[in-house]
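One chain follows as structure tokens, the form predicted alone.
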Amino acid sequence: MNFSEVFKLSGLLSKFSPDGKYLASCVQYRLAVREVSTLQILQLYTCLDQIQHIEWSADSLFILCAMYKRGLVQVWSLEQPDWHCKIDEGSAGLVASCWSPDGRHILNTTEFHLRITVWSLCTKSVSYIKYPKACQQGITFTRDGRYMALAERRDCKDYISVFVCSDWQLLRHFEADTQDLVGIEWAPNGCVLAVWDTCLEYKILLYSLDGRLLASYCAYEWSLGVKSVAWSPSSQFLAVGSYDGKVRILNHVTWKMITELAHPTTINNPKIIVYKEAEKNPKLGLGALPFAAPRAAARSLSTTETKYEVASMPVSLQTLKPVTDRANPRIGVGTMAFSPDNYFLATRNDNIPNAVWIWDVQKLRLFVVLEQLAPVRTFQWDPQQTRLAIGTGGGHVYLWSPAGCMSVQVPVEGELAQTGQLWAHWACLILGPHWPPTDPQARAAQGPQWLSDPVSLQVISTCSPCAGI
């Protein structure tokens, strides 16, 4: 496994292009585009203000830079470096900006979600869509890029509008049977739209492309309901993560539940493999890390080499007692992701924060549990093979595949507290704050950049020798 040098970064703004050939990163108002194969800077662009959001077009030819504070969007071209586009929303303001699937239209959401403005880069035409709802996931496109579904709020009711992306004409408009819609998402095949209600009411609605209600699912009542939703890549399954700590799998034929995946605190099935992270050279006198560890404790863990050990049954997982008298309690299945080959489902139960659960989708049973020393912050599947990257906010990256798992220490001077990963075709990007070296001489040698921009990124090449993992 090969590591690049550490690059400076602002606001964790770094993204691979969809074709995996380029890497864009921001440092305040500058945008640098690198070739992934060499990490050499290909283009360097200067924006009018500090960049707050970047996004590649689907064909990897254009990149969007949004400056929300000034209501500006600038677009840059990789093929024609001298060409650029500036979109100014003026007094309407700007809170969100994204590409359409064709990579030639930009959708800007104004302040207070008064409207969505559709800007065409080809014809310079402008279209307006009123009443977009401010919710967790209010816009979704089909995989083929033909249709867009938009959640709307009118007269204290939720509506769904389906638009044709080629000309932005309204195809369907219908009322959603929800109290306070939270999110919508198309199935990968683009035939079914999943709609879920507020966590105060357990409700999943499935609509066809023409607006017909195909099914409605409710697991229980009078308790906190849906927390996360994920489609399988084949569109055969819809996974629903709930606040009761269970994942319910719905099938695409009858839209009934076919299985219920629980997250017990004690595992005693010998067919389940439990990997536990452990220090290679544990220090004497150190107790178990608390969940809300101070930053200094997290830093000390990042400099310690760790390994995975296969635990003997039964295994008791560390749990977190939630504070139930506050909003958004840390309970329930908050993160889920299917592997691209549709074989596995990775989940995290928020009140068992140190564990990642990996389920066998074909057999609909628990396959592997990985328990970390620190709470899991993020995980993401490799798009090219069955491999999962896990981050805990420390100086390690963890990789799992059906062949096994490994803990890799990130070789940086100082301490890298990773907060996310992004996969390209053969590389993994680590994002996170880069704390200064603890050695005063090393800190002095690095200069004052730690105070001005303490965020960094690092690229990991995973071609060899760890292709099996």
The other form holds:
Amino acid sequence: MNFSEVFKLSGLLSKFSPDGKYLASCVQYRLAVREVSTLQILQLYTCLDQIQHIEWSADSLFILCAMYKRGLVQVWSLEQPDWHCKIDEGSAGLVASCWSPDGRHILNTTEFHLRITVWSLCTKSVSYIKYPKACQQGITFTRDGRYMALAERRDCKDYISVFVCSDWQLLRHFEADTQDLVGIEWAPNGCVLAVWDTCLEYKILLYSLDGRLLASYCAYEWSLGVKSVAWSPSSQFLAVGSYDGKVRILNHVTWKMITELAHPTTINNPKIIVYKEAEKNPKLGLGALPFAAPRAAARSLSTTETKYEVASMPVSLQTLKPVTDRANPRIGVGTMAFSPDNYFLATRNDNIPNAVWIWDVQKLRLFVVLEQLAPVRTFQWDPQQTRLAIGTGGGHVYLWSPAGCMSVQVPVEGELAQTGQLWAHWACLILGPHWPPTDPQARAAQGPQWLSDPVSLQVISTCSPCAGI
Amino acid sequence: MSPSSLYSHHVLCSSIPLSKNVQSFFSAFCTEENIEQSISYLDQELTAFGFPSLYEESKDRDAKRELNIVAALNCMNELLVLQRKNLLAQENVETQNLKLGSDMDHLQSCYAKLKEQLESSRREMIGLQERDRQLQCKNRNLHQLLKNEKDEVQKLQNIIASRATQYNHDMKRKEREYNKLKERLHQLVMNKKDRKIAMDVLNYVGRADGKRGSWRTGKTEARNEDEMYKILLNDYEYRQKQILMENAELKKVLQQMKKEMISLLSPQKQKPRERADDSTTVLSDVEDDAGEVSRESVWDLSCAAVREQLTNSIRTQWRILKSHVEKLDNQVSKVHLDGFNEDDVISRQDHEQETEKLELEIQQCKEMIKTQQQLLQQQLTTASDDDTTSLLRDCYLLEEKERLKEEWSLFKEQKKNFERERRSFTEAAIRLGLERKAFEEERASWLKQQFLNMTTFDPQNSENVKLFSAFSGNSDRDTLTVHSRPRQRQPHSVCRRSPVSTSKLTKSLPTSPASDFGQTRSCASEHSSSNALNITHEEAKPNQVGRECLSQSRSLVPRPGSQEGCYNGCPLTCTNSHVEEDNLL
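For comparison with the form predicted alone, kindly provide the form predicted together with its partner chain.
What follows is the whole complex; the chain from before opens it.
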């Protein structure tokens, strides 16, 4: 595995272009675009204020830089460095900005979710969408970029509007049968919309593209409900993670539950492999004195090399005791991801934070459990191969594939690694051995993010105390 | 002095223990003055008890009634027999009493034990009841708790529900306010021509697809709808295609399975010819069906048309296969049971025949055993006579056995007693023998002297007289002679037999207590210390229980005294005896 040198970064803003050719990174109000193959700076743009959000357009031609504090969005073109575009939301304010799938429209959400403004780069036209709902995931585009579903709130009722992205025409508008809608997500085939209710109620609704209610599912009552939802890439399965620590998988024919994946704290099935991260025996050199500095002990996790060990069978995993009298308790399945080849599902149960559970979707049973030394922050599947990258916020990136798993230490220079503050301004990038891809087109929109995400997460984890700087 | 009185003396001495109390009682009853009254009283008593009168039947009324000695003796004898019987009965009763007493003890101990058991079981029961009660109490408490919990749950649910409604209500209120504010803000911020809200762009870029944007019209709307439906349609078509493909694959698998099943089942049909006809017909039907179904055209038909046929044929085939497999399983298990040395499975008939044969053999064996047993029993019965068999049979009765045991132990005890007595007797005999020897020597010397002194007397006559004087007043001469004769000879020739005879006499008594023996023995020793004549006298002495004889003997005492003159040799002995009599009385 190859590593690049360390680049400076602010606000954890660093993104690969969807075609995998470029890398955009921000330092304060400057945006640098590098070519991935050479890592040379291709373009350098200067924005009006400190950049808070960047996003590549789907065709990798434009970059959107949002400065929420100023209510400003600046768009840069990679092909025409001189081309510029500045969108000012004025007194309405700005809380979110994103590209439409066609890469020619920008959707800005004003403060207080008063409206969404759709700015077009092709025409002078501006569209407004009123009453957007402020929720976890209120906007979703179909994979082909044709339709957008938007959650709305009018008269204390939830509505869903389906827009045609090409001309922002309202296609369907229907009331959702929810108390307090929290998220919507299109199926990858773009024909079914999954809608889930607030965590107070376990409710999953499935709507067809034309607004028909296909099915509704409720596993239990009187308890905290859905925490996360994930579609399988084939649209065959809908995985629903809930606060009871279980994942329920619904099928796409009857929309009934096929199986229930519990996350037990003790694993006693010899068919399941449990990989346990363990520290390699640190070499006791001259520098490693018995009275090591506490700071050294603190960073030991990020600097010492670790390895995986196959645990012998009755394995009990570390659990957190959730604080139940606080909102958003750390229980339940909060993160889920299907592998792109549809064979595996990776999950994390929030009260067993150190473990990643990998389920075999074909057999619908637990396949592998990875227990890390530190809580798992994020994981992402490689869009090309069956490979999972896991970030825990330490100095390591972990990779799992059906063949096995490994722990990779990120090489950072000693003085950089020692102080957490420096980590806030620098990002290190891990580049895989197959990087860059020989065929850029083959790399789909998610491609580069696979590698970038664990890295950026690593930055998040270490710099969070001084994010304000 | 009558001979009967002597006899009665004898009998009484042998039958009844001579106790002083009795004699004193008798003495109180009858004295010399009231003999007549006593006799009459006795007569009355006896007649009252159904005995013949003691008085002679006299022809003349005036004559004084005479005492009928014979009747009296008979009565006495009768009484004695009765007494003996009574004693026997008493003994029986005593043993029975003993037995009953032991039984009683046993029963009492049993009773005590049972009582204890009852008590303990009662205690246990009470304990269990207590536990049961406690458990029930606990159960009740738990039920109460459960109910409380349920109530609590219900309450909490109600609270949750009410809170939820309250919350929703509040939320709605707040949201309305919020919406109002939003509206207001919107009006304030948006409707005012905000110069700032603008897009500053260098030049508009072309669309990604290269087309120009179109105007929004009804047409575009319709087109959008069309497209949406197209997409949905495509999705459904895609899914249908997938389902069709899946279906086709499944059909293929089904067909293959069917073929394999047919190929598997058809050779089987030919092999066992004897199989029932119906199964073969089914098979042929199935084959026909299969042939029909397996034609490509049929497969391509929609499922609805063929479904029933197909499922039916599959079902029948499946049934056949299942039965076949079951049969095979049975066979396999049979083979396992029979062992692997037999390469072929034993046919059922063979098996049955074999079992039948074996059963027959068993029957025969049983019969043989029975006849043998019978023969043995017969032999046994013929060998032993009826009594023994009855005894044997009796022996089987436990009660009997126990009784016998008890009796046996009793006998043993008696035997032991007897043995002890015998031992003492032999000792006494030995002593007597020694004393006798001394006495004989003495007597020899004395006789010598006598002989020397009385050469003038006829020794036979003198002896007779002497004896007569000893047992005076007896009218029954025959008995006297019978009795006296051996006695007379005793000093001379059969003197050695005297201790033996006494022992014999005592032994012949059926139930003489040891005290009797002691007395007799002491008597014997006393006599042994005195002279030989004294012995003979003393032998009769225990028999002097009869009142009359005593009185008679007393009354007759002076008579030998009167004859003293003629019998010089015996006054000493006579007085001696009388003194002794007095002592005894």
